[in-house]
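The chain below stands alone and is given as structure tokens, in the form predicted alone.
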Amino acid sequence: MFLFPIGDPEGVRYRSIPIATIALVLANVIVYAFEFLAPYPEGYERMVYALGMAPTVVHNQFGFGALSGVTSMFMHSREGLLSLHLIGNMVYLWTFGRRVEDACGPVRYMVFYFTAGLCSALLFILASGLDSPIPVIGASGAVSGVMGAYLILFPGARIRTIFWVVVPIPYPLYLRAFWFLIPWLVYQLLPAIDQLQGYGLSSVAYFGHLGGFFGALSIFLFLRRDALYRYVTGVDL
């Protein structure tokens, strides 16, 4: 049982076609498509080592070093034809990315965007030590960056949620952003702590999703001058 974000019924104040968001779902699909052109599995194997993010290959500076920290967003974990991981990133992305862009401005929002993930790919180099060699994959950790940005700014906005038990109920849900995003967090952050004191195996990076979440703080450094002012001031945005 879950509950799964599906759009952002909210107005945006400057700018109506979201271009950086759009192009980021469409660079996550083009680089799945070529997962997906890969013989399988050594051919996606051997891509999810070469451009996944490794700590150990950040820290020896092997390969792609530190760059793989970026190359990493863009790589999905390959489930057929259509990826679930790919998917589940490329709708919360649409979904809170679009009014955090017009809030910072395309140019602005990809750097915050880029900044979230790499403040991902840190947590999760710290958490998971230098010497690890399994790599991570996924926007994942910059979405979540988004994620926390958009509770940031607009905590009482509606989010159009489905809430699923076995299958999707077909009535969609509106959600105060921070009754969707704060159980999420506490969802990300009590497998970590598990993950941390060795309790706890998954495939999932829960510190990379921290990691891009309390990046988020730093939106304030990307926000248009205006949307700063209005922020400060109490106005909404």
Second form
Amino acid sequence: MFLFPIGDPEGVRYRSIPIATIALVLANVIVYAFEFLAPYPEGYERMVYALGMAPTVVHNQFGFGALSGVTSMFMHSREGLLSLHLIGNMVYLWTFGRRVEDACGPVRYMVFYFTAGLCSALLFILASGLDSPIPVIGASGAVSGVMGAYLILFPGARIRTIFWVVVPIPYPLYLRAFWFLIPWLVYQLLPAIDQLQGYGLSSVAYFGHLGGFFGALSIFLFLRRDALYRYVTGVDL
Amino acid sequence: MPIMARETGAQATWSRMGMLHESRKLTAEGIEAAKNRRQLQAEALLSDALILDPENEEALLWLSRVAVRPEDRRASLEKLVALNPANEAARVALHATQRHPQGEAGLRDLVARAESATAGGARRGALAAWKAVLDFDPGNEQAVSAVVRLLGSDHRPQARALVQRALTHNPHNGGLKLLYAEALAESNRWDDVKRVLPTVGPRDLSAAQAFERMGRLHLSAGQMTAAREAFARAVELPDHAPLTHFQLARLLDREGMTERAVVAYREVVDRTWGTPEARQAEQRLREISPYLPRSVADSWPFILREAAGWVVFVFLLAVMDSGVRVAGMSASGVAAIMLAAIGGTCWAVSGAVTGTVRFFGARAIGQGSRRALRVAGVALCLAAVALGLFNSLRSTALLLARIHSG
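Next up, the form predicted together with the partner chain, please; the one we just looked at was the form predicted alone.
The complete assembly is shown below, putting the previous chain first.
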């Protein structure tokens, strides 16, 4: 059983079309289309090792080096025509990114997104060892950053959420962001501790998620002036 | 000489303020004694308070309850009503002392019986009980408003006559005047409503609901400024209806007071989430936002902050580009990272606390310490950015020098 956000019903203040969020979703889908069209498994694996971020690639500076921290954000695991990895990340990005982008503006939001992604990559590198050859792929680190920013900026906002018990229950709940994201953070933290102690068997990069989430703390550097003014004066964004 | 005169005036003012302060202190002690059933001590303390400040309304009211001799009680009440004819509690008590054989307690008993009859739901019985109250005190606001409510819209002329009669007995009561204005409004006598409303002074009303009623009446009569003032007073009082903010916001917006209108609209959105009014407020907020004072928008911390975001991004890329080698970094680079980490943490903790506190709806908690934390965080972050920039420039200069030397 788990909770799945399917939308944020609350209105935006500045711009009704979230250009940057749409662009990011499209970019991820296009890269996935290339992955899907690449010969399987050789072509796909070559893409993962070239564009995915392995700590040793960054540390020893070969291949794409530091740039793999950025390219890996657009890669997702190939699971047929529909990838749950891609769909999950993009739904989370759409749900939480729309209002965060509204508070930042598209350009600053893009920079924030990559900053959170880089924070995620750095924590992943430090946690998994500088010479680990296993690459990590996915937008989830950056998306975690967007979720962290959402929690800081709109803790009381309601998220349209569905329960998933074997199959999705078609009656959405309107959970406050605080009650959705804090349990989510705890759910990331516990397996991350397991992984640090060498017990974790999951292929999920929990430290990447945590890195992105803590990277969200830099959101104050990317807010619109008006939005920051609202925030510091205690008026809702 | 003028200096001497001013000094004497100031001394007199200070002396008067001291006496008022002492009188309030004695009153508080007297009330405490009365509540602990030490009647004689309470009477002495309250009498002393009245020597220092003969116009102390609270002391007079409590003295009228604790004085041993009935004539002293009546004298206190008479003085209090003379001082403030709108003091309903004093007026009712004085009336009861003069009219009811059992005094104030007897009238209270009648009111309690009427209240329980109303709660019981029997209309006829409740009307009879309230009329019994009105027999002893025809100007009793509580009884009149209860009877008007029970009579309903079928007996408007009767209700208006009742209120008019009550006003002849109790001409200073703001609540009765409001009831009369409402009765006139129901008969579409708007000119009369406009004449009655200004006679209700803000001092006559003490409940948010009364100010809301007055605001609505002013609004219906087309007196926008007066309506805004009434709604503004209502929202200052506890237990006001959340939608009063909506009325206030619309009036402020209409009169061009955008800053206050924005605050009022935000209150509507926060307090009445999901209602049509909240949606309208949200819509209007979008139209009149963004709202940021020019002085803040152009201030250097706001401009520097935007540059800092880019620098942090470039800085992270540089850390990745160096192969995450802390040992290979210069001392200033390490110091910049540490400062950024500490500053970012301060800023983040401040933000997280603000978010949590806001979520639980208690904005006032720890506001000062959060602001201090944020200021410290911003200062450290700016220091980190400055150091990071210095580090980058120095590295670039060293690189250029190396290239130049071949």
